[in-house]
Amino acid sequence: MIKTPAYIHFVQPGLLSSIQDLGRFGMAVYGVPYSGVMDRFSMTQANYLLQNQFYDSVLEMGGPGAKMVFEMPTRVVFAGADADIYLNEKQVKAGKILDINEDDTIHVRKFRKGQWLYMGIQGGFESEIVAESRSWYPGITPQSRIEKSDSVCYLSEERFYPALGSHAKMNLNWFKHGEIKVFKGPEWDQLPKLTQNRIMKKSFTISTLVNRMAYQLEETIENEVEPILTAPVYPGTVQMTPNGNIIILMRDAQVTGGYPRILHVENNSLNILSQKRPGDKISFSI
């Protein structure tokens, strides 16, 4: 099958739109963060439905999403946040494989639930590979966010057979519950038992200080643990600052830190956490 380079042209970039895959591995020794999609579960869903490789790159969008025009035919599918998605002004559903024709327009509007929406495309995107990943990250790749009038490359096949009329029924409530499963961090046992109990029994609120690097919680916990020497941290590391703020590191987090690492979020729960919005409630469970 002949594949021809084609482009998506962004009329509106949306909020925090970027190309991401599973991220970079084995590069932390050089100070390079993992990056990659915030919600791996939804990325995997999109690629599975398109019969892509599980690691193929996708378009990640925060709300409101992007408006884009396709040069040539392809197929796309959406997964992740519950959002209003329109193909040529006709509303479409997440989980449905969409046949895209020349000059078709997709517009992602209001996000109803969730923080991140993913658009998988047949064969993945053709962004530059840097350190074995297509994930965009500031200072590592030529750009970190899609801007207005940007264009992103994909490969269009000579012929696409029409997609089946049926589609996967997405569970848009999978990230609704607030229980975040964690493991004990290296400095957990330095916390007094009373403080440990408070953390595990307390309901926390996602603050407005959220981005791809970290989510901060509104409530504080009295911190009696001394700062540590700089030590390795990873996506999912839960840190406690000297003033008692709790910070959960996300995909673009730095690779070392000096705050006590009290907990670490389990992988599936990190996907759930990534979809939480400011004001949402969570609790920790070991």
Given for the second form:
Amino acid sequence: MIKTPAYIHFVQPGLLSSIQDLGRFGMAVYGVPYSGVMDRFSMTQANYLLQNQFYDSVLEMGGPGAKMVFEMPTRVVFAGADADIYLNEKQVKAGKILDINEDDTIHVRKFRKGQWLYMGIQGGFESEIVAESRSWYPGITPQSRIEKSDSVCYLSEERFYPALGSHAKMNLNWFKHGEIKVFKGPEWDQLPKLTQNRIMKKSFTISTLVNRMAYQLEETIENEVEPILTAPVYPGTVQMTPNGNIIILMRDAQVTGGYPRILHVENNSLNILSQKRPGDKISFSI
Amino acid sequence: MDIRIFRIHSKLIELVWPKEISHEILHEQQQVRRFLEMEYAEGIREIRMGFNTLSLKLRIEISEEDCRDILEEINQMPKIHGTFASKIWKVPVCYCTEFGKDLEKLAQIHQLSIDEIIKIHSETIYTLHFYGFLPGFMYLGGLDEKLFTPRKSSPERSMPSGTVAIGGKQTGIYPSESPGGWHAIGQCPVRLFDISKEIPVIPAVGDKIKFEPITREVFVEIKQLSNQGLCTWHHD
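Having displayed the form predicted on its own, please output the structure of the form predicted in complex with the partner chain.
Next comes the full complex, this chain leading.
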């Protein structure tokens, strides 16, 4: 099988677009965050459909606008957020393996539901591997975000693809429910019962402070919980600040934090949570 | 030893020491860490440190009962008295007001001269407890009480790479450009983090740090060497 390096040229980068895989492990002791895709479920789905390795890198997009041109043939598939995607001005569906030819253009327009859209590509992307991962992170990889007129490398394979009439039926509702499963965090027991009950019974709103590092909730919880000495935190750690803000750490989270760690989001729920958008409601359940 | 164990979920547990920053706790943390790495090498994916915590990310699932057993084992492990071998790293810092933008304000707050602040800050020997916050950021214990300063109420948008600063009861060096709420007192010309190296940092947990005041001229020289990758770290 002959593989030829080829590039995707970004005419428009879209919002918060980057290359991500499952993340960078083993470097947290030096202060390096894990990073990796925000929504592992969707990333894995895309790679599965393409018969890639489950850890192959994908293109992650945090909003509409990406417009890209492919140099050489390949196959791609979309998963994650429900968005309007066009291949050469013809609308295409998530979950369908798209045969890409030379000079084809993909344009991601409106996001209808969800926060992160994934494009898997045959064999994954060929961006630089830094400390055993292709996940982009500021200061660690040469780039942290795709900018206008950037190019990203992939390997074009010369092989016969049988035409695929069918495609995976994608359930775009999997992240619809707002119940986020959590474990008690190390400082949970320091909260008075009343505060604990308030947190578990409340319906919270995702604020506009949403990025790869953390999602902040709009509602605040009055508290007098003691500050802690700086301690390890992870993607999924739920912190509470002295003025009552609740911050859920996401994949690019710093490795240590100084706010009490009241809860810890369960893995599958973290994927669901990542797809929530500002204004969406969530509640915690232990 | 007064250690508690907290199980967040079946693959994430935390050992917690009393809430203080001390050499004794650091010494115990290092002992426990080495013990667990030897006894449970296959079961442990990652061990991270905080001032009074050891966080264990596991490959295997463990129960509350297992946690109690592990704690028991830790309490019974053979104790090593004395200290671990540690180096004292000399870290050059230019404490001029151009880099130490908050030196004057700090002098006012503490009713000290700028020279006195520099003297107190550079005569102390600090202990590296762990890395966190930013890649290559050292959490140092040992700041003199006289320099304790509450963090700024609103963080600066950008602290240049190498900024030496004081925040709360801590001091540290920003290894890369970042927003920050600490008070800048100087700048270090040496590179603190290099991802192209297998181990991207130089001082190890438990090592000591001593800041060495340098002039603006020496700062420029070291910075140039550092940019060419020719600057080396020095220790006693």
